[in-house]
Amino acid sequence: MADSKKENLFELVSSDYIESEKIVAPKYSYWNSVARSFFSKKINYIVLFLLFLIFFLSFVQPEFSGYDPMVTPNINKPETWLLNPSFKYWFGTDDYGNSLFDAVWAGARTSLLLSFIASIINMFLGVVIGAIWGYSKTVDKFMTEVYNVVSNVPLILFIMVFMYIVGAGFWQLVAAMTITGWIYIAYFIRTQVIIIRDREYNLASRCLGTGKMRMIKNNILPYMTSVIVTLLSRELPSYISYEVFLSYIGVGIDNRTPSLGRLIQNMSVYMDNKPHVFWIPVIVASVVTVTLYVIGQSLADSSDPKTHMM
């Protein structure tokens, strides 16, 4: 009787070679995991909303406001100059009677465009050249000497001298920021590549005859996603800061193009009697740079595979 009960406790399972080779594991998507990690923090929803609002006001609002820094419709109406904030003029008016709200967001659009264009150029050149620089020992010798020469000149000093030579302007400032700006990114990427290139799986792949460019594209750069995002989160706000500073001292954006730096420079003379016309553009510039930095850091943390481990 006892033997019959024991027989009922077990069931004979036939062996299946094909089924035994299948690995049962939950499906994993890297970018889904990044999104899950990013949206798990409630503060990121607030920052994303603030970023969307900044982009909307910077790129949509100026299209409807019709603001033009070269047109001063109220120049002959002194009673409209430097008005305090009101329901009609949310930020007040500037020294020509134009809406300061319109001027600020038209300037923010220029500063953001400048930052994105310069960041894209520098990041692309920096990542590509840095990956080749770190993988090839021949290129490493040459590029290291170039870096030693360029890095001895502070970037902000180089930009200022370049702008004094070619003159103020949007594209001139983009050129000044990108001529040597990429090399600092490339050097950082080069260091990271050197750390990764001699790991066991890369040595095995090299022994199997994998080409250099394929090694860089498939074996090295995918492991540096969080590093690249971290660099981008620093680059975007830094170029806005450069623009504000250089335009403030008169060597950045020209007078025909609205920008936050140019607006701050123009409004600085009214700090004593009308301080709001100076501090409002300063606060907006600070909010834009901090928002970009925070969202970039959150994305960098979320893109780090270590944060996806359960």
Second form
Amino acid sequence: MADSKKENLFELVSSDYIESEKIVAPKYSYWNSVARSFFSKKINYIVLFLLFLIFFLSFVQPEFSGYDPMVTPNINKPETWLLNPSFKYWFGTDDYGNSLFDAVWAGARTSLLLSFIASIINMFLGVVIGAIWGYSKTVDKFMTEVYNVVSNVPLILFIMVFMYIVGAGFWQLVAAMTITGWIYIAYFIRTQVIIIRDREYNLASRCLGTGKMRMIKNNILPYMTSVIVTLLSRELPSYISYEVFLSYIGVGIDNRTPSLGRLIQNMSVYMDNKPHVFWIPVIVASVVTVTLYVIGQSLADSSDPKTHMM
Amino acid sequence: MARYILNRIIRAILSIFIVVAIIFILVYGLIPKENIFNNDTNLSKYTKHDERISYMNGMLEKYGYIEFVEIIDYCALKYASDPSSLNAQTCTTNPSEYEEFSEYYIKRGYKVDKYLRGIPYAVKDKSPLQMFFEWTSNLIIIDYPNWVKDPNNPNLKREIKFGTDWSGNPALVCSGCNHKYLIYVNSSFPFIHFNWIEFNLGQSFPTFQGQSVLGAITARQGEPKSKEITFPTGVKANTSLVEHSCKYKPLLSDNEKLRFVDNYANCDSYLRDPSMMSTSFIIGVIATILAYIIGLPLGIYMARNKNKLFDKIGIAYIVFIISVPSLAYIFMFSRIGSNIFNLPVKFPQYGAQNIISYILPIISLTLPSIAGLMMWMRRYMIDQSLSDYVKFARAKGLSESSIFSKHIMRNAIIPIVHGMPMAILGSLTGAIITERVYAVPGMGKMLTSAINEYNNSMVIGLAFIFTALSVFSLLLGDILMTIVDPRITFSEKER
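In place of the form predicted on its own, output the structure of the form predicted in complex with its partner chain.
What follows is the whole complex; the chain from before opens it.
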């Protein structure tokens, strides 16, 4: 009885040469693993929600409010100035009677745009030039000399002197941040490329006759993704901080463009009497930068292939 | 090694000048030179068109932007051999001379224009590169006995000799130089002082008019402070004059004739408060030292207790400082300091003489730099603790604490040492936001105010100083690293 049941359970399989050559491992997809690693942490859902909220408020809200710092309909109505937060004015009003809520998000939009444009330009130039710099030895000699000169000068000095020359404004600030900003990224990428370029697995790959483009695409780029994301997570918030800093000291964005730095500077005189009009823009700027930083760091952690095997 | 350092110094100097030259070309090439009058209070005194043009061109010439010739200069040049002749007397009012003047200067590339009253003047712009070379050639000024050219004092002795100052200390005394004391000794650091060689970074305009760029940032500030001094003639008086700063003065007042035996009577006053640079330096150095004293042990402690509660709190603090704009937390520190600890928020409230004024600025600089040091120290400690020599030490049976203090820390501290000269020398450049928030009379506000007031020479002077400090502190950091870690060597032969 028992024997007959066993016979039914098992089945004779002939040996299959082709099947035995297949490797039975879970199919690995880089970006799926990044997403799985990223969403495995509960905190990332909260930060991601915060990020969407910030983007929604900064890019959709100003379209409806139509806020413009030059349009001040209540400038002659002192009863509308510096009001406390209420249902009508969620963040209260500024010193010209405009809604602070509108002003803050219009400013945040400028800051985010500035930081994204500057970061994209810097990252693009930095990665492309850095890759060439790392690969070619003649370029390396020349660029290292350039870097030695440029990196000696504090970045903030360069930005301030450049702003002095071209004057305050949005695109001027973008230009100031990108004119030398890319060289630090390029140097970092160059060092990474040099480290990876001569690793044993690349040497082996080259010996086996892998083409240059394929080497870059399959061997080097996956490594660089996590480095690039790490850099980006530091770049994005730093440009927002630079904007706030420069506009606060009066060499950043001009008065016609809404900006968090200008807003903070204009509101800093009311810090003692009406603290909320000063602290709200400061807190919003901080929330934006912290969110970008945290999400960038988690994404950088997730995009590092070493964390995928755990 | 010596050869390497020499090589580095030459390259450092070269890169400073390349940067300054680039900034020169950008600033003087792209900013309209008339902008320097935007914040000039004197310009409004000249209401007439001719007076304005004459003043503006005169100032532009004085600060090196243009070459400016008026008819009177031309006449003096033309009749230099015979200034008393009739032609020379009538030269400035003679219309045919005006024609000649125009021809003469147009040929030499000048732009000739006429005042409303009909008299011509000639103007020639200088190229930024030319201005850069003039600036560079005037960078170092050496005092010499033929400096003074005073027609009223033809019998002035021209000599340098060893002598004593008023209070009897040894000094190298000069007669005929700009300064009376070329080298002197006193009780303040660095004890031996030089007037012989001076750096000249240009003249400041329109702010700090009449002062040099370097003078404006290194001169003491505030009220004069007097004490009793015996003058060379034996007169005793309560005065704030500093004897070693005396320069040649062509005409002495009666009071000065009573006090001085020679024409070196143009002395500076001793002011109560430290200079902008020293104020920034005092605050910056104390903050840096505190940050290292607090930050490094905290970083080590975090590394030893990785992933425990203290480490997590520390990481949260580091993320806060890195990601939040510096403006936000400095204001936060100032609010906490004034509301809870009742400290003064504005530096001038108690002034530079009172220690209380320094507390909040120092704390606001220390707390952020602690975060940076904690982060790097923790990172280096953890990196080192994964290396093979640590495993070996552990396998030998060394205790954890001795592995950390004797092995890991000594290796982890090496990159930290590299940043030390930068942190200390960098404090000379001032902290922009902190000094602005607390209204500290330091260096931090100089670059911003120079930019807002179109003080070109100040912008360039500051760019030179900041670049030089940064270049040389990187060099010092490298040298310091080779001292701390004998494995690091820069000379290729020894390798």
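Positions refer to the first chain, counted from 1. Basically, rigid core = biggest C-alpha set you can superpose within 1.5 Å across the two forms. Given the structure is predicted, the values throughout are model-derived calculations rather than measurements.
Residue displacement note: Met160 has its CA displaced by under 2 Å between the two forms (rigid core superposed). With the core held fixed, Met123 shows a CA shift below 2 Å between the two forms. Core-superposed comparison between the two forms: CA of Met215 displaced by 2 Å or more.
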